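Taking the form predicted on its own, here's one chain by itself in structure tokens.
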Amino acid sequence: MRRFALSFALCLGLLALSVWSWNKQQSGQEQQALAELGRHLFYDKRLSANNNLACSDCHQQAYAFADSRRLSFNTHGKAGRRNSLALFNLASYDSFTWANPLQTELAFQALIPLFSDDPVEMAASEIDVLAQNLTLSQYDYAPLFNAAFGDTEISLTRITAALAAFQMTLQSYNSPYDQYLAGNKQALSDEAIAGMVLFESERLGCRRCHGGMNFNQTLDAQGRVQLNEFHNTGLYYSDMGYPESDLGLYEVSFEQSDNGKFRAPSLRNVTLTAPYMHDGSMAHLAQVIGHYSRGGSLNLKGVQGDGRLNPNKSELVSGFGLTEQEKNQLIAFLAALTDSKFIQNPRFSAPNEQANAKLR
């Protein structure tokens, strides 16, 4: 089921990329108008089959994009099986979603919550449908498409092309962290100053999963970006490796040792983000530290083994010893990268719907 949910959405992806292609050569101006669609759209109940879930239900701007659930709901209120994903700087990925390196452009992505059968998200209708659903919206739609693509036709390459146009608007790069590196040494507490030289130490060794400015890159031993990288971090040791009902990239490779690896997310905005992991499965950065100290967890979950003992997990997961003075210093260095402006910017909220609602 999940191949032909795939094939499916890779041929309506070659179609969306192709918009997509083409708006990146478009004007600030035409990209600007191109974002504000993806803005509505992306607030829009409309676009799931019971017209009751918009992309914004599983992305909460309060929390960073992210939601504070377990797992994401889908249109039908049922529970699906991974942790949504923060968005934000989407520009530093090279790929996307927990576990898939071919979901390489927003544009392509967005077709697999929007129409995929495995796992079912939003159950979009067909597009004819989508597009009647759409004139029954809240938001007057025919001046955002116009403005945007110089008519009024709705089509699936334009949907994805302004969603994807929106999400790449999400920048947040303004915590007392940044603050700090742009000069100013009063942004952070000393225990949080002693938390990000933890974070930057070899022993801890934490910057070689979460690298670069946005803390989601891989970095070798000399530094360098390693790319489409995924990590097994020893959550798990079943007789499945991890548990069948999520085995991450290999689902995608079929390649046995890639069983249970999934992507380095931002630690940007960390704090805004819980619960944590693929699943949703540590609900404090606590208990996260505690599993990266002890190089793997125990039972977690109640799936029984020690994640310690995977034979697939990283060895850059390897434990090590830490504090209660120095956990509480991580864990402030964390709180520091908390962009409180990103999660209150106007730009980014749902629009106004009395000042763009039809006249009935």
Ligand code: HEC
Contents of the next structure:
Amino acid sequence: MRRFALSFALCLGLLALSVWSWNKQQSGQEQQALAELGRHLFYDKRLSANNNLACSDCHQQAYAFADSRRLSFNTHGKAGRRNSLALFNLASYDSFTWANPLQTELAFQALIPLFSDDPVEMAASEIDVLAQNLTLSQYDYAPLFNAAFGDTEISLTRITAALAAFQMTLQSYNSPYDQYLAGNKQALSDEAIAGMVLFESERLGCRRCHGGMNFNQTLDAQGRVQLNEFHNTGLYYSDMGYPESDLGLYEVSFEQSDNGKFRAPSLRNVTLTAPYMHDGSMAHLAQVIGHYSRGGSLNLKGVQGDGRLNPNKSELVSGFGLTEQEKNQLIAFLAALTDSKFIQNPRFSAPNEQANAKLR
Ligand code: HEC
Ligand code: HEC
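Okay, that is the form predicted on its own; can I get the form predicted together with heme C now?
The next block holds the full complex; its first chain is the one shown before.
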């Protein structure tokens, strides 16, 4: 009897296990279908008011899903006020965008480029028009929605969920630096290794704000991760703060001490994401390093003033001396964070270039 009960329990257990793994497989497949739908939407210009701008226009694979412009252009051909952010390893951020701790949901974030009128990006009018636009298109979405959701209904929640699922597949962990950490000591040049030592050093202090595997975590002096930190790095000091066009975290918190504070972006793929900073004001890495080495930027053109004197500037940006050789070493290290497989991965590319090209 006991034996029977035991084998019965075992059978039940096995059954439960197989149902569980079948379910898991199913949801894995659904997740894949969802991401695939998201990829099509990400590259589709018909999500914008003038049918001329896709997510992928400001987030291009060749630039690690950032763009190469100082400020990106919206559906009306006008420049926005911020530099486009690269998209990869997104789960490693506490919040999204340059300076908004409240922006924590990827699906929700997509509503801004789609519908916002400040900033205007894609300026789609409403979901009904959007859905109609997609339904009437030559590009057949029905099978994609069907595969992801089991029916062909187009809704905003489905669109944003699919966009988020696609963006979560953008994983980039195959740079020479990663290969080096995995044991391939040939992956980094001596110059890059010297640069890594500088980057990790207390003298330069880069790690305090570009910590962790993705170089985007704030660490305290003991190396513990600090969540939701934003920093004023002394880019500007004009009229008692940063230029009015972008006050960073202050715009969310309305605290004077948050004027000019921004999120530290990941430094992976950083050679691909020029120009740099929230306003794209620095064209080259050498310029960025010069800024940190001086302990803030002196602006003689445009918004004049010395960012070094900004009272909100982080004490971690206090300046350091650096020889020309050390500067080159640091740049060589940053270049070793480039994942060239990531920007060529066909799974992340435009799903059907020809179909989209016809519609341009
Ligand atoms: C007109 C150019 C433009 C378009 C089109 C655009 N974006 Fe962006 N994107 C930006 C800019 C600029 C930022 C930084 C915004 C900020 O900090 O306020 C950004 C930020 C983001 C972020 C935050 C990334 C991070 O590291 O925090 C995500 C995610 C994102 N965009 C996804 C999308 C999706 C999805 C679409 C299409 C529905 C899209 N974007 C369309 C320019 C654009
Ligand atoms: C106090 C925190 C802090 C320290 C220390 C720091 N950074 Fe940054 N870093 C940031 C923030 C915040 C930004 C974005 C600033 C902005 O746009 O206004 C940034 C931006 C950058 C960028 C531009 C990235 C892009 O995609 O635009 C690079 C490159 C960079 N930092 C490298 C370094 C290096 C190298 C060091 C060490 C010498 C360093 N950082 C030290 C916080 C810091």
